[in-house]
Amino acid sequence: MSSPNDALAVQEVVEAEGHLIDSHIMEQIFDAVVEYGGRFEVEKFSIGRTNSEPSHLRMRLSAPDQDRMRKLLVHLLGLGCSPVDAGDAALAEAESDRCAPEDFYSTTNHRTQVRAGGQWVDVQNQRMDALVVVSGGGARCRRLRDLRTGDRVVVGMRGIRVTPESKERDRLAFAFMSHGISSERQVETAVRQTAALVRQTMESGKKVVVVAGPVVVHTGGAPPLARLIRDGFVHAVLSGNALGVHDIEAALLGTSLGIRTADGRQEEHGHRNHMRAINAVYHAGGIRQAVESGRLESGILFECVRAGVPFVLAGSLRDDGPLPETVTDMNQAQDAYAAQLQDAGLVLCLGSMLHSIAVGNMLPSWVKIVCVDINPAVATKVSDRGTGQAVGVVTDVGLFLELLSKALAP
């Protein structure tokens, strides 16, 4: 799309490859520059013939000015599409810790290259809301509390590559991503894929990690739960204090939120019994001593400590307690989570829209993420707040993780 006016507008040459046609990314692409009042004119476009050959885009921009170009450019650099330019990424020193240049470029959480020393060179750690910081020939993800004096920051948005995850090419078992997010989805046919992508997760060397909200315990999904760790198809339990607290009030007293797990009925004096609960662990001097004097004999914290599997528990304002292990300073329990995240292939998340959020914003979108609960609005505000790859499942959490841990552990 041209017109003789281009000739006096601000122009652009731009590249995007990957699976631009069957992702969407070229719609999306073309929609952008129309909507910031730009026009394009497509100079070459190949098709990738196989499932893992790329397509190449390369197209001229227009637009009326300096300012719409630079916006237009910002929106089509998170699809993937960078300008043409040889030259390096360009830098600036920070001039105070926890202080980024005013140019600083802000990352997605999808694969990215920049150019430094005339090479291109993966970005590190990659997430969103992150600053790129390039040294002694690598480049990284930092957050912005972590900048230190004197890093060398990318800023503006030359010499940078972002390529966006295309939709599964393998049809195998995360193809039902496709669907979206529906209450209409049968239940057996997304436990018996989310329990392949387990099994290939855990083939390919990577992590499966639980983030799990105290729904989990409420809705009887605590004893699958701790079948699965028993069985080692969790490496990792992402929660708050809720679940900690729920979790052992259930083991040690037989009751949710002083309602009864046997028979849903209401225990006389039952409301404090999570009180209790804390207080029995404090007493024992926290939960693995709980685990190791014998008080605590079941549940998924039981069986974390005894199988070894590391669990992190983010406090809140409105914690009771809390249990001695809970992380009450945010940044700690931030970085905490952070590090069990390292080398995850696949995370479910259990009936937590909150402690989900957080944890898909510090994901880069390659790691796949099932999100189940009753509320079809958590999926999707999951999938809205940058975590494109989050498949939804709509359903109580505790039937599904029954089902699962039969379709893994029969």
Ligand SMILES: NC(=O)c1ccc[n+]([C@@H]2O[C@H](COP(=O)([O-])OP(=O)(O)OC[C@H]3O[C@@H](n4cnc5c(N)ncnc54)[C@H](O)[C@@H]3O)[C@@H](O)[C@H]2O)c1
The other form holds:
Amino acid sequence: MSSPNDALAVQEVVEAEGHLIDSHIMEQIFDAVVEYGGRFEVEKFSIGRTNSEPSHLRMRLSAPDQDRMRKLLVHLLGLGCSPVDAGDAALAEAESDRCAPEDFYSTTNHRTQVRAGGQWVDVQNQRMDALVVVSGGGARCRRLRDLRTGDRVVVGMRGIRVTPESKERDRLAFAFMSHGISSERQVETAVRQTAALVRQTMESGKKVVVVAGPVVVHTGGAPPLARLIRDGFVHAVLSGNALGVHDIEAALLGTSLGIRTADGRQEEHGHRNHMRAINAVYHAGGIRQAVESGRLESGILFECVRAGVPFVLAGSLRDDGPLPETVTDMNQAQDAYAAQLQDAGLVLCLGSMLHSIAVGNMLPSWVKIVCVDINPAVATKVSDRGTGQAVGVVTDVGLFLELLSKALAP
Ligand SMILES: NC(=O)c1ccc[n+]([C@@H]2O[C@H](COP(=O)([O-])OP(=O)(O)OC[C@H]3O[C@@H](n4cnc5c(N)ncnc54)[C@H](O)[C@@H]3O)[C@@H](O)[C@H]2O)c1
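Mind giving me the form predicted together with this ligand, seeing as the form predicted alone was just shown?
Zooming out: every chain and molecule, the one shown earlier first.
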């Protein structure tokens, strides 16, 4: 009869370093080994003795066969646990555009290094679901569609180090986030802490990016969001055609999808109003021109144009119009979003499942996301895609924005 200490056929020694205990990474590592039918033997463990000192783990793994060991190592890599004997990362050339070698390494959103020419180099442009291309001694995340013939792509899982984000040490700033999703009752706390995060982000020279859906306008959130833009707290707005249409409809006609923003009543023939708004923008030649000509005098996009805050409106299958600025080529829309997310320190996702999840996929794990939605499942979905840095505030987005603009009022 075999004892639990008997070694299985295939062995490997792995190491991990970081805040392994209080970030619960250690238990995830052990669970993964068991889940893949393997065994572990801890050879060395030293616990970090201070707030900032990392812990260090070295353990011998056994698995029943090569295939299970390979799958286990891929899983452990995402937890920051990599083989000790790592030489350089293996590279293989792309044979043609957009065609990666079969066993390409697929990235997480965590800080990643690869070993090239005997040196560990930081992977630039970190995001999930990308490949790592090594060139000229550097390494960079590249989306599959951006891969070009001859690119040298990291394959396998050796010579790769991943550092998962550890739990916040400054527990004050992101405290409401430690429990993942905060409920309606805690909304004032969430607003206060979001305001503190906005200030902190700006002090550190990073951008605050707002991702917003049309429900921001429907719930009366347009005036407070416009104020936040005017007061300099927003550095880019990422949205879709609908936000633009309803924001402009509200500014020109005082309705949002035909409902009067002043008293919440249905305006007679109001259902045409969003088309009238689009028509007005077509007449002006575009949103910027509508602002410059004095046709558009208030609203979210008006403040963006006036303050020089970039906005991106991504198209979708259900769009009316669309507005001239709406980017209908989805690859270009993704690129435009990604460009605005460079140097973001905080992203506020406000009432848009589609755009919040899209943005979550583009961000590295050290950029914080506050996801405000009436439906707790949306925040969970953003986290499920691997963006563990997201927390949800379950409340009405109009109310949230009103409180946030008051909390940040100069
Ligand atoms: N007329 C148009 O052109 C038009 C109209 C609607 C949508 N669209 C497009 O369709 C796409 C998806 O639209 P979307 O982002 O609105 O849809 P979505 O379903 O992705 O997101 C809407 C989100 O708002 C949340 N929500 C609803 N009421 C709320 C409230 N009071 N407070 C907080 N959150 C609330 C929902 O739970 C949901 O998660 C976009 O590209 C949009 O531009 C176009």
